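Presented as structure tokens, the chain that follows is alone, the form predicted alone.
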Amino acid sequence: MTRIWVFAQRDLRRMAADRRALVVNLALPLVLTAVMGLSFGGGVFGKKGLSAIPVAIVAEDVPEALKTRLLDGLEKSGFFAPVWADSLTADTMVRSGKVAAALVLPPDPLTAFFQADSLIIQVWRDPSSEIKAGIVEEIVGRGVLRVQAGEAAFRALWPEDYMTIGADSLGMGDLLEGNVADIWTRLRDPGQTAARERAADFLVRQFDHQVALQRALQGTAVGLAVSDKIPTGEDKQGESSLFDYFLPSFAVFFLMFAVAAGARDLHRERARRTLQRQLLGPGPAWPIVLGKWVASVVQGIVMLTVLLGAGALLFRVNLGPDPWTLPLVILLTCTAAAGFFLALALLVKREKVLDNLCTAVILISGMVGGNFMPVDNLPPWAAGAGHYVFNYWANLAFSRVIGDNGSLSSIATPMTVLACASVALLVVILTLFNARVKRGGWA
């Protein structure tokens, strides 16, 4: 134990004298959070989430059918999740923030409306929840819109002063057939009452669907009205941010550049000799990798404990329900990858090659492995494939953990993936390694 925390300690020196890296590792998942959260969620304290949108209906006397229909339509569009409520309900529940948005319509909404009585439609909004609750106030303001312009068409075409109105514009078109002396005749001439009734009629009829279509614009039928209710200041417990998803993913995301560089240092060491040195020493060998993964593990736990930590005091983090459930995460996230990462090291031969591969390594597991995209809202063969890179288990256990404040059993699957996994790899990095010192692999 003693040889492995000594190569642990010389590896742990070398990697905190590198202050670049140390900036690049430590300050830029922090700075891409900032922006990605501020962008995305409109304010640093606001509480964002990224599934569908909560939504509550409050419709009072809607036939059943016509509820079951718009219910089935918003769940099956995939950015929306409405639930009914009355207006009591929907009001506790836009306050608590249970909801974005409550979608308020009147009494007897059909009747008011096929009656060319005023509609009015309420949004009541979450101030909380500017992203999300302007999305339903958007949507609900073109469909009003849509609305109010069928309306206005509908009223242009038959309002009630003219609906008996049997004119068309056939009296009009034989009322001006012909050349100047021709109409001028017709309209002179006594034998041609009937073609000037017509025509006078079809005049009236135009100046009619003109005079409806100002009344319609003028006077709308259906409104909107939007109000913002304040939150009533319940706890909103198991509420995810954006800052809850982008923090850790990108600080999983950096995390293998870092353990990617410090298993490069077996090559580093190699190409200036100091690892033949090394295995030159008393004792067997397997300490001195033994050590390096010590090293990376700490780094890893060291710079997650870090970037969570400061992003509960800027961005105001969940850091889980417990005191050790994160702090497991952390470590056998860290485990896996420096296990990970020293294996790939230790299957190449050159730095070169160690690089390209795990600079292709890192971009592919990142968009299959969520770190660019909720594990939740992977498409299956992305989800299918990240089933096979650490870190898909990785963001899966933070998300759990950070963005819905799950404890320990809810995390159970990922952790004992990670757990496996690291296992399994530390035995791989020892046998490899002794496999190469034996055959010379190292000279």
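By rigid core we mean the largest C-alpha set that fits within 1.5 Å across both forms. Residue numbers count along the first chain shown, from 1. In this text the structure is predicted, and so the values were computed from the model without any measurement. First, how it differs from the form predicted together with its partner chain.
- In this overlay on the rigid core, Gly384 has a C-alpha that sits less than 2 Å away from its partner position between the two forms.
- Relative to the superposed rigid core, Met415 undergoes a CA displacement smaller than 2 Å between the two forms.
- After superposition on the rigid core, the Cα atom of Leu88 is displaced by 2 Å or more between the two forms.
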Given for the second form:
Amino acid sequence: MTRIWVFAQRDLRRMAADRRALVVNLALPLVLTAVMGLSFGGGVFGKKGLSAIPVAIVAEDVPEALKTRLLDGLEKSGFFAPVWADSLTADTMVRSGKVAAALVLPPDPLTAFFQADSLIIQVWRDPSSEIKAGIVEEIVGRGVLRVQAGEAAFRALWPEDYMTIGADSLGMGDLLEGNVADIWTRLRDPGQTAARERAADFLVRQFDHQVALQRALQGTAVGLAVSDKIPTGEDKQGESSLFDYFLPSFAVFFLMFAVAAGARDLHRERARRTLQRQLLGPGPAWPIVLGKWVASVVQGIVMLTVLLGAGALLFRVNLGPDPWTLPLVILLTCTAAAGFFLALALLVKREKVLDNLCTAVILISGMVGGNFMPVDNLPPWAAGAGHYVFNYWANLAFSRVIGDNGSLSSIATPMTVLACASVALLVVILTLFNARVKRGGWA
Amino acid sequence: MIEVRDLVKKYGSHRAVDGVSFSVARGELFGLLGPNGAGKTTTIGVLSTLLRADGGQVRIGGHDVATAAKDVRRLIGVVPQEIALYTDLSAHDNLMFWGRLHGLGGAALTRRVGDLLAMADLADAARRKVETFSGGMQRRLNLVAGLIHEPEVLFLDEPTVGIDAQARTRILELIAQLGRQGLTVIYTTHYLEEAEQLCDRIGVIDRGRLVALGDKESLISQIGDADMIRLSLPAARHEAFRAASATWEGCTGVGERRGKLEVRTPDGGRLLPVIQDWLRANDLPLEQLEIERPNLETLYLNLTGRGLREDAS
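Okay, that is the form predicted alone; can I get the form predicted together with its partner chain now?
The next block holds the full complex; its first chain is the one shown before.
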């Protein structure tokens, strides 16, 4: 173990001393990912698109027919995935992040609306789901605004009717009944004083419409109240943004380059004859290659941790539901990546060939493994091929943890695949290296 | 200390080392002299356990390199021809790494690293990255890195390649110092003067074969103590020159190489006026004339028909 760490420590020192590599492996991926993420506005993406914003609806004492219609309307809008809930359940759902927002109507909202009592619709937002909750707030706000405009128009045209439902509001009717001659006769008839007064009142009211309309727009009976619910942190389901997708997939993509460079170093050491010098040391040869593997894994862990940590700090990227799931994904991704590229290095005799091969492999596996776009968007043959590259499983695990806030149980399959691949590749590396040492292939 | 018997190493059908045998005593400084491609590095590769021999036997300190490689590695240090160092690390970090590789640690390693840096005149540059070093400094560090674990046998594979005369002198001094300390050294080179200056015994290797072996004096005596006079004449007059030389006292033979006549004589100083008289009498201009005393270069030329600076291939 000490010997392995001697080799690993040496490589880590060299990596730390290489400022160019630090820029390429850390700063560049972060900047590039940030540019990409910000370019797309950090919006929701892919399967978790606009059609799937989960919303809880709280509406007690609403007729069943209206409930059904409201639910259908929301679903068919394509923007929401609504669920009915009582007030307490909705509160819990918002705080736990299961829904982005809750739309809360007051008890018996129809009576409140039609009897002109104050009707306040509430939107409870999950503050960590800023984008989705914002969309809900905006759409509901627009709906309320339309109701307010209609109400304002109604009040402007029939202010007395609006204010005194059921009272005589048709005084002009008596006066205006009949043809034009009849109307004129009535207006001139001294006995029609009451009708004339009512007509005058009517006209006055018409003049008041403008004033009434202005007042209506200043204060409406139907309103919208928005409030944020503090997340409980339990069973929190974070929001999946484009950045949540891009950051880990780009990080894995750049990880492949970094780890491939580590594998290429085996050939550089051979050319510089430092490898042969190590082989002349006491003890077995396998700790040399295992040390290189450990160094690559540590380098990968640092790289992914810095990138995801920076993503969390700067762009509020979700780091998963607990402190151990994401680190485990990072660890297994790095062990598999380091194993894969070292195995590749041991299968190739010359560094130049390895250089070209690594570039090709990274680009192809990046494509079919979902580093550039979600695998679901690829043709079936490419998506199928993706299952044979380690980065597909790494991307899958990252997207479930970061995108869906999935726990360890939700990533059991990709974790198992990555763990098995890591072990198998490690065996391959040690076997190939020792075989080459025995036949003097490194001399 | 080192016994090499009928060593063979093949690459495909090519025999890079072809039946080489020699032995090196404890504390001896042994030179392996030959041009590029002669098989020196391959021989070192087998002796240092990096390459498997295809035939013959090599024993170092009583251990067979084929069956007891681990024991052999404890005894040997190797300084490869290339700068086998991490140029992106400091001299100190390099030596610390090579020391830890050999199981050293703690104060003993720190002390050893300090001693070696001082020995290589690099104490002041210990914390500088090796990539900032001059060629000579890198060579010196490369050399002392092979000594970190205090080996009993040191293989030096052309340790002065590509450096200036001053740096080379410093390296040679360092090696001579190691020799005086009793270290057994096998030193490969294609620089004749280095082998002559440093080595107790020299093996001359050509195309994988050891063509001569012994100390400097015994090797030179193989070609006699004849001087060689080289001169350039028009090709048409070569036959006339040969005919005349047969009558000259002290001339033991005339050869021809690369368009030049080569006259062998026990005393070049006495024959030279005779040659000059013949040239004047025949109205021939003296274009080029030189006298060469017997040395390893002459020996090598005699043995291989080529110069040491020419590739074996």
